[in-house]
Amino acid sequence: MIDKLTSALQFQQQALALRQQRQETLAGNIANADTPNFKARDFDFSQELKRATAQQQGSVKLATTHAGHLPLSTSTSTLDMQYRVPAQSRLDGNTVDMDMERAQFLDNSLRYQADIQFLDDRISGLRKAMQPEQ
């Protein structure tokens, strides 16, 4: 039962983790907008989500036979980060375009909140399904 609940919520968990990492990346770009030679970075969210879900579906279960064994991490720490190509180059070598970064940050924030709402709705639906009829 618990494993079915876990698998039902796995997709939203991965989507939220990727959204959080993208938010941190974009915040880092904005924070370094005035740093000379800073190169703005980002990743393709849809590609990373496809890769994360594909890894989850075809994952190999590892047996931990010793207390010192670490479980297989499902983290998304191996993101394919890419440097942004600036529309207009700056003299100090910085590639942060504040208008684009702000727009991407806002878009990612809204999608993060939508993902949380979807997850909340899913949990509410599962909770109602588990309650006895009255």
Contents of the next structure:
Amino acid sequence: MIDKLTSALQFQQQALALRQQRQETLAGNIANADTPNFKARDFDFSQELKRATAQQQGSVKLATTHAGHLPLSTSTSTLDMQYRVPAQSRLDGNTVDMDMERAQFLDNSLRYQADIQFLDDRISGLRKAMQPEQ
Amino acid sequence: MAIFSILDISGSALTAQSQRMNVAASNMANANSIAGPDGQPYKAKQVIFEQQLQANGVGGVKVKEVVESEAPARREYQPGHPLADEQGYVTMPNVDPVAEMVNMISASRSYQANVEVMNTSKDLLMRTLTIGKG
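Can you switch from the form predicted alone and show the form predicted in complex with its partner chain instead?
All chains and molecules follow, beginning with the one already shown.
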């Protein structure tokens, strides 16, 4: 029962976790906008989400020989971080493009809120399904 | 909690940028200090930023060191000045007020960008806390 609930929310949870990691990456880029030789980083969100969900399905299964055993939770593996290609080069070797980073940050935070909304809807749908008939 | 580390990242940038502003203010204030405690004219100072590494290569920023500018000192011809040398020149600080002003503006813009990142993250965090309430 509980693992059904978990798997119903698994995808949203993973998407949210990845969004949060991306948020952190972008915040790091913005924080280092003036650090010499800093290279801006980012990752391909859809690819990482695909990988995370594939891992979830095809992961190693632990034998549960007791009702109290918990299923193995796959820890989020290291992300495939990539370097941004700068549109203009700077003399100090820094590749942070502030406009781009801020646009991406805004985009990511809106999508994060959208993910939360989907998760909320999912939860209220499940809750409704659990209500006794009236 | 991982999402709080965004606040750490942006907070470290706020600290670093405000230190940069402090140094710029000190340079501006001492643009005409021809004798410091050691009897030498004031030397312009500059901060050096360095990336703080955390997991995944994402991290905040910190001030590695404050270095003194190696720019040649300005020399002004003031024969009547008590600190003038034999040829009548007074050695002035090597502060470039225009460069300091630009530095100050750049620091304050970066500071604002990081405050914005913090505000957005706070909103997302508050929103995350309300998951499942609807």
